[in-house]
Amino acid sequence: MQARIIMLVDLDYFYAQCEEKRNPSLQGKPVVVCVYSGRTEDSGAVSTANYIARRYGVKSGIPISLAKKKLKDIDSVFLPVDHEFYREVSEKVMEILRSHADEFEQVGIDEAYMDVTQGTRGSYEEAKELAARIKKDVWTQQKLTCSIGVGPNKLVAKIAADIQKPDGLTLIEAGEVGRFLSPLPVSRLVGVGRKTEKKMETLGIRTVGDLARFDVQRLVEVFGRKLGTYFHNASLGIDDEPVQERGEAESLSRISTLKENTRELAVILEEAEKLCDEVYARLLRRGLSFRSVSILVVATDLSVYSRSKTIENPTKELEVFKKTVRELFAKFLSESDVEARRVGVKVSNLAKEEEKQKQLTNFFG
């Protein structure tokens, strides 16, 4: 079996970086993105902070009031989370990454694994060039930096991505895994939280190297068969888990802000049809057909409305998609007096082409 080359792409301080992208005047200042509880002006917690704010001790999970104390007399910016905007940016970045991957697995709004074995012909030199190209594409197209770890499996790629942040690129070839992992604290391994770390400390295990040398039977006694075996394998850099989509995508969508608030069907459709083209291009790339079409309208007061239609048979016809979108927007506007601020389109009930063929075979079989 050909040795694998896996990448983990991690978008740096994602929420705060999205805010810097949206408003470049924030760059150079501490930026803190918060989840406000609404009880008082400062009640709630920090969701994320950029690296400038982190230098002052501001980190995820601390109270907003404490973050403000740490940044007292500093020209800093506190913002509420905007999940919709971050999802929109994430979607665009993930499409860039998908276009470079043999196999792709998104594991969070700001993180994805890529199997690039075939595309790089198993060459770490080519993998390094590809990683640099990905970083350049993400920056050029979305003005975001990311950190990339490259290794022989997901476990090593994940740890490597955390080594140089922000805007890092760390490549660990198969023969370097032991040397790379050995001096790291055990807390670097996925699954080793504070409690587990303390338990390991009582066993004299502080580094991944200590864990690798520790008797596997004793690990199983202390942590159980499944965890004990996992810790042993992880300490040796062994991980056979494949990179794969977590279930086929349930839907594909795009949303955008109109140049001005409007109820004009022609203006809305002009934007919506562009979004249809973008979603359709992604459908084609992934060999998917659809049965359901939805539209989304965000009103001027930020209330959200959606309408959907499901057709009888799966299709991959662009004109069916656009015609359904036109009908749904026309019907929505005729039934409401809402003025649109943002509009979106979505396809769902997705199926791979081979699944359609199976359905036909079963029906006639």
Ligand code: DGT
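The structure displayed is predicted, hence computed values, not measured ones. Positions refer to the first chain, counted from 1. Think of the rigid core as the biggest set of C-alphas that the two forms share within 1.5 Å after superposition. First, how it differs from the form predicted together with this ligand.
Once the rigid core is used as the reference frame, the Cα position of Ser76 differs between these two forms by less than 2 Å. Here Glu271 counts as shifted, since its C-alpha moves by at least 2 Å between these two forms after the core is aligned. For Leu130, the Cα coordinates differ by under 2 angstroms between these two forms after the core has been superposed.
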Contents of the next structure:
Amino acid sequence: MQARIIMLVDLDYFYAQCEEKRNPSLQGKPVVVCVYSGRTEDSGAVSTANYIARRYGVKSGIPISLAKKKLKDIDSVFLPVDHEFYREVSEKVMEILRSHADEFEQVGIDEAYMDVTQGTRGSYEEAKELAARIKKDVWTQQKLTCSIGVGPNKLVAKIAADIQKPDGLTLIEAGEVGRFLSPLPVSRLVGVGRKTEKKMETLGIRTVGDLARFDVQRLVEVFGRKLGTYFHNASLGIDDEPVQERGEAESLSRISTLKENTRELAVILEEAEKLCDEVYARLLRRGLSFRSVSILVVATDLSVYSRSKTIENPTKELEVFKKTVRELFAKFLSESDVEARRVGVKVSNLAKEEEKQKQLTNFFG
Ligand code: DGT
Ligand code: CA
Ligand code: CA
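Taking the form predicted alone as the starting point, write out the structure of the form predicted together with this ligand.
Next comes the full complex, this chain leading.
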């Protein structure tokens, strides 16, 4: 296989950074984004925190009450998660990233792998320029910072992105992989959790280098063939996984707040059709067809309603999209007495239309 250049882009303190983007007056203060369970006022867990809050020991997963204790007497901000907003921001960033990749694979709400081998003509120098360009684009267009790792495969790119945060850029060329990985703790490898880490420690394996020197046969005995082999290869920085779009599971959506709360169909549709145009533009750019259309209504009391319709055959028609949206809103309003505050549209069951086209061309060609 030809040598590849792979990037992993991960947005910094993502949910908290989205909150800072929405409300710049938060900048400079500890910001803690929380999942409130609702049992008591402070019950629940921290989803993420900005780097200022992290200096006080606040991090993902700790109880909100503990975070409040750590930030006692400090001017800090606690906010509830707003997934919808983060998803919207995420989709826009992913558009930017996708435009710079030969192959693209989003792996979470705030990170994506990019194969940039062709775009950079296999040159790490060009990859460095491209990464800088991506950081600049994400900053100027979305006012967000990210950390980027560049390496010969996904495994190395991911670890490289994690090593320097926030706003980091780390390049590891093929020849440097051994030196880069060996001093790192084994927990840096994907698939090595607490339990595995403990087990490896009993075998005298603490660093990736220790793991690389450990007898493969014994690793297989301890962890089984599949996992043992994986750990061995991972410790050597070997990883052939391709960067591949996971198109099927994806959807594209847009939501916006109405100028006034309303349950008037014409007013809602005027806004909704604008949203359709925006979603459709992104759909076209990616050459995707859709099978399902959904609408979303956020009521004045912030309760959320959605309705969907799936059509028989994948289509790329804007008019089908808009017509379905009109039908869904009309039906929804006739069935409920909800007053809308925000409305949204979504397409899902996406597929690359070219494949079918190609097959047809081959067949007739
Ligand atoms: P980073 O990448 O270290 O600068 O910080 P984040 O916050 O971007 O961390 P990351 O990339 O692991 O996770 C992305 C988002 O996923 C994060 O902003 C909030 C959410 N998240 C991460 N860990 C947890 C967790 O333990 N619980 C909950 N509810 N959400 C989490
Ligand atoms: Ca992140
Ligand atoms: Ca992430």
